Every structure is written in C-alpha cells, then in structure tokens.
Amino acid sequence: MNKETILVCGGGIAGMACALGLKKAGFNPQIVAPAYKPMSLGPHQYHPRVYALSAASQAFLEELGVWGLMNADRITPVSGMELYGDGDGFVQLDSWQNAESNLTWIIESGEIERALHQALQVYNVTWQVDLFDQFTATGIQTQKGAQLAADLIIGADGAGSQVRKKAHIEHHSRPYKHNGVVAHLDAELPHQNIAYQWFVGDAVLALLPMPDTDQGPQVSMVWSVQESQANAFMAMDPEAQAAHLQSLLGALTQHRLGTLRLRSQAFAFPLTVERSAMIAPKVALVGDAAHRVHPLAGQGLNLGLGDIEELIRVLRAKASYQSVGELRVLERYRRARVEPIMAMRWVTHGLHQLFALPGAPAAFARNVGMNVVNKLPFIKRQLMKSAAGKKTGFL
C-alpha cells in the first residue's frame, strides 16, 4: 500500500467514489465531510434527484464493487430515447442500433450514495466528520480546528468548492439565467424504458423512466426553464403546481405518455456552465468542484466519475519517486480530462444556444438537421458511443 495520505474533501457521490477507488487502488485516503445522512423514504417514495449513468460510469461502479450493492428494483435501464425539436424535428435512438442492451441507467442519487457508504464501511475508510477550512504547510485545518497532514488534497466539495477557492485555482462561471426544475410524475401510459426530451425554444424538458409505483408508471421530470418562469412555478402552492404542470406537460409532450400528474415535491436549482484549472500543487479537483455543464445531456455525474477514474489511473502510473501531490503528476490528470470536458461543454452549451436562437430560419434549420440525423444510422451510432463514454479500467 502507498503510505502517502490523501484527503478527500466532500462526502457526496464524487467524494465517496473517489475515496473508495483510491482505497481499492492501494492508497491511504481519508474523507473530510459532514456525517452521511440518508434520506428516509417510505414505500414507493424516491429520492428527488436522479442520474442517467453511462456505460462507462456503470462499469466504473461495478469495478468499485458498488453496482451490485444497489437495489436492482430501483434501477431503470433505458433502451431508447426520443428527441423532439420545436417543429417537426425528431431523432430516435435505440440501444440495438449500437449492438447494446441499454443506452443508460436511471438511478436515484440517494441509492448510489447508500451503496458507496456501505462499501466505504467494508473497506474501513476513515471518515472525519468535519469541514475543510484552510490549507496549512503540511495539509489542512478543519472548521473544528483539527490539523490534518496530507500529501494530496482532493476537492470533491461541489460547485461552491472551498478547496478550489482557498487554493486560488482559476475558475470561471457563467449563469444560463435558467433554473432546473425536478419532480417525479405519475404517467398514464407506460414509458417502456424510453427517455424522452423536448426542445421548446430556450426551454428543455426531459422525462426519464423510473420504476413503477403503486400508482402505475412513473417518470422523473427535468425541466430547464427561464428563471422567471421557474420562480413563478415554485411560488405556487402544491395544488396549483400540480394543475399547472398537468396542463403544461400535456401541451408540450402532445400526451406522449398520456396524462402526467405530479407525485412528489418539486425542487429548483440555478443552471450554470463552469470550468476551472482543476489542479494546484498538492490539490486536485473532481466533479462539480472542477466543472459544470448544462443538464440537457445528463452527463454531469458521468464527467465527475470520469475525473475520478482518470485521477486514480494517473496516481497509480506515477514513478515511485514522485509524490501524489507533485504538480507534474497532477498535470497529467488535467491534460487527460481537458478534451472530454471541453467536448461535453461544447455539445451541451451549443445545443442550448442553437435551440434558443429566435426566428423561423433558425427553427427550420435545426429541425431539418434533427430529421437528417434520424435517417443516418452511422451518425446515431457515433452519438450513442460518445454518450456511453470509454471504459479504461484502473484496478
């Protein structure tokens, strides 16, 4: 085992996955984060936030030994996608076109966290219940005043990363002036394990398949909409929200899944596009602490897990005389992540800007483009392969 100490600041999915991966790769990680507190859910209740995991992320979680710890009844495989433009544009993607069983898997944030926390306990990873406060000459000082020595500090502490701020890592953020509104819905018709997405002007609506409940089929809604509309919706009482959504979604989806009814509390969060330099001497960022993209492609967590897998690979491949916190080592990590992060930012930001363009000529062009893509199997295979990511392995 490598005896150098690595502190992982952050106890969410990124932080837990990073610490577990480092431990399995032979390093000595410790987590510094608030205590893990699972959400209490009753029968047929689901965590409000869900993720679409790519094939590469699924393989990484399986390599960590986490995939099998998750409740299979709470995992929904997605075998197809239907994408609708703001005119007659349409693209249909099916996993069989890429010789795969599934395109992606829809899983609750809370279920991934539960499985990761269980695995961390099995591997006896130290969890310091505290928060990062500042750097010291030998490591960090926590908010409770503890002095922790470290050879490498990993910032997995989210979009508002204090590790990034205190390390003076270059960071750029631009708001979309849109909010993401999420909620779970009862659907009148079965989703058939298909994910749906509608581009309507500068708004994007996604309906992701979820496990059936005692009320029948269920989907998770991710609605990207202007701040003013999101704020007005969130200001409504629950009954008004339910009535508004039922009417709005019926019109937007043309009743593709029949009547849609609100079954959970709705939550909203601001959307931004963010990038950072990712590293400093003895410091590396992963996940939302390092970058954020528009959620229309559902790739945020996949990018974060890609960061973790690559960072572990780089640390394992370093020369024995090099420290895990050496800048030359961390530069290899940053360089390896530039292309996939930039490509995803370009795709998501570009699509958002394309559908936000006003005027009939722009609408005609983007809808014709969608229909052309739908008739080209080779292009569709490339889109699916890109979304699946690349499995590299690290153990």
Ligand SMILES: Cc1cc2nc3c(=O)[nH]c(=O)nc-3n(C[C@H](O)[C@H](O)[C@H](O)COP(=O)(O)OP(=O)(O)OC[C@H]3O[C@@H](n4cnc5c(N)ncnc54)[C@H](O)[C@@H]3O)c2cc1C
Second form
Amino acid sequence: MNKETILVCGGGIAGMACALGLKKAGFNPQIVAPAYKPMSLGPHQYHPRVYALSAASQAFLEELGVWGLMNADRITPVSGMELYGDGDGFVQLDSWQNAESNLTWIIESGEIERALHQALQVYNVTWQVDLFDQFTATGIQTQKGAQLAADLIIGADGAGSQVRKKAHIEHHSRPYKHNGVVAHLDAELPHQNIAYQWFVGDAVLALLPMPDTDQGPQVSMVWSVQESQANAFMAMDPEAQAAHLQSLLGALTQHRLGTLRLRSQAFAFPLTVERSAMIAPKVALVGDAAHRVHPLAGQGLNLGLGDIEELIRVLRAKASYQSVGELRVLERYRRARVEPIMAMRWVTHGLHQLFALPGAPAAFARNVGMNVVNKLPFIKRQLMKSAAGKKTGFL
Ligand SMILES: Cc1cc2nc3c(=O)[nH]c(=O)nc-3n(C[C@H](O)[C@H](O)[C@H](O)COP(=O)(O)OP(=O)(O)OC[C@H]3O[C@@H](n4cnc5c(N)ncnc54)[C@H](O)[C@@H]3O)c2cc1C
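Requested next: the structure of the form predicted in complex with this ligand (the form predicted on its own having been shown above).
Zooming out: every chain and molecule, the one shown earlier first.
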C-alpha cells in the first residue's frame, strides 16, 4: 500500500471512478466533493443523461467491479449504427463486421454513479462533503475552511474546474454556440438495438436505444443544435415541446422509428471544445476538467475514463523513491494522453465542421464520402475499432 495521500476533487463519474481505481490499486485516495444525491426514479422512469460507453470503458468498469453492480435491465447493448447524411449519404455499422457482439452500451449516468458510490462505500473510501477552494503549501483549503494535506491533487471537478484555474494550468475553450438538448422519447417501432444519427447541416440528431417501457420502445435523444433554436425550444411549455418535436423528428428521421413522442423533461447543455495542459506540480486533471469534445461521437466520458486508467497505470509504474505528485511522473501521464485526446478532438470537431460547411458542392462531397465508406468493410472495421478504444488491464 502506498501511504501518500491523494485528494480527488470532484464526485462525478470521473472523480468516483478515479478514487475507486486508486484504492483498488493500493493507493490512499480521498474524495472532496458535494454530497452524492441519487435521483429517485420509478420503474419506467429513466435518468435524463445517458452515455454510450465504449468497449474499453466497459472493460474498465468491469475491472473496477462496478459493471456487475449495475442493473442489467437498465443497460442497452448496441449492436449496430445507422448514420444518415444531409443528402443520400448513409453508413451502416454492424458489430459482427468487427467480430464483436456489441458496439457500445447505453447506460444512464445515475446508474453508473449509483454503482460507483456503492463500491466506494464497500472499499471505505473517505468522502469529505465540501468543495475545493484553493491550494495551500501542503495541500488544499476547502470552501468550509478545512486544511487538507496531500501529495497529489486530482482535479475531477468538471468543465468549470477550480483546481485547473487555481493551479494556473493552461486551458483553451471554444464554444460551438450549440446546445445539446436531451430527452427520452417513446418510439412507435422497435429500435432493434441500433443507434441512429442524422447529420443535418450543423445540427446532429442522435437516437440511442433504451429499455422498453410500459409504453413500448424507448430511445434517448441527443440533439445538438444552434443555441437560438435550443433556447426557443426550451422556452416552450411541455405540450408545445412535444408537438414541435413530433413534427420535427418525423420529418428529419423520415419516420425511421415511426412516430416519436416526448416522454420526459428535456434538458439543454452548452457545447464547447476544450483542451488543457492537464498537469502541474502535484496536480493532475481528469475528465471534463482536462478536456471536452463535441458529443456527436458520444466519447467525452470514455476519454475521461481513459485518463483515469492511464493515470493509475503511471502511478503504479513509478519508482518507489518517486512521489505520486512529482512532475516527472505526471509528465508521463500527460504524454500518454496527448494522442488519444487530440485524435478524438480532431474527429469530432472535423465531422462537425464538415457538416456545417454550407453549399451544394460540400453537401455532395460529404454524402458521396459516406456512401464510399459504407462500401469499404476495412474502413468500417477501423471506425468501429477506434470507437471501441483500447482494452484495459490496469490492476
Ligand atoms: C449532451 C451531451 C451528451 C453526452 N453524451 C456522452 C456519451 O454518450 N458518451 C460519453 O462518453 N460522453 C458523453 N458526454 C460527455 C460526458 O457528459 C462528460 O464527459 C462527463 O459527464 C464528464 O464527467 P466528469 O466527472 O469529468 O465531470 P462532471 O460530471 O461535470 O462532474 C464534476 C463533479 O465535480 C464536482 N465539483 C465541481 N466543483 C467542485 C469543487 N470546487 N470541488 C469539488 N468538487 C467539485 C461537481 O459537483 C461534480 O460532481 C456527453 C456530453 C453532453 C453535453
């Protein structure tokens, strides 16, 4: 057991997974974050945020021992994807083409959080209900005024990270001037465990398969759309939102899943692309505190879980005379993460820009491009491999 103290600031999925992984790897982590507040949901109610978890994230959660703690009835395996362009462009991906039974898994954020929180209690990880406020000579001071000594401070405190700001870690943020509007919908036709995505100019609509309810098939919508359109939609009352979505989605999806009806409250999240230098002496950032990408590939949290795996791997591999907060050790973490984060930023940002290009020639080129990709099994296999991420093995 490594006796050095590691403070994980943040109690979202990244913070909880990080503290649990560190504890299981023989370190001494503590969480500093607001209290965990589970959402109470009825049998046919679902948490508004859902994530598409990659094979690498699934394997990581399995290794953490939390995959089996999640309610299997609330996990939807995805065996295929259908991507539609803004002309006749179409790409179909099937897991069997990559010799896998699933491409990804759709899970509510609340379910992952519940399982992580349960595991943290089993492993007796201390959770200080407080907020990071500032650094001190030996560690941090919390908002309630407590002084906590630490050898390493991990910023898992989300996109507005105070740890990042107070450590003066270089950070760049660019707004897309788009919001991600999320809601659950009843579908008339079965989703067949397929994730659907439509690129319509600079808007992107994703319909992700969810468990069936007493009303029949269910999908979760992630609609990335211009701020003005999202704000106008969010200002409507629920009946007007339902009527607006029903006609808009019917036209946009050409009734691929029949009539789609709003079944939950809608929420909107501003979208940005962000990157940071990730480390400072005695400080490392993980998850949205370190980077953010456009949600069109559903990879933000997957990247965050990749950070955590790598950070634990680096800390375990350090020489025994080195401290967990030593810059030379943390530099190895930063270097290992540069490539996957940059690649994901280029893919998501590039796709967004490609579809935002106005004019008929650009539309023609991107739709022809999609149809060419659809005819090339080798390229499709590569696409599926990179979406799956690499396999884990940190413990
Ligand atoms: C519309 C949309 C759809 C998405 N879909 C997907 C998807 O399908 N797949 C995927 O992989 N990703 C997806 N993402 C990305 C994903 O939501 C984020 O990457 C993920 O939620 C980040 O988790 P996190 O724990 O790093 O940050 P957060 O969830 O923001 O957690 C930060 C935590 O830090 C705490 N905190 C804040 N300040 C302090 C402080 N001063 N001290 C201590 N604690 C503090 C907060 O209370 C919170 O608990 C999507 C994003 C959007 C916007």
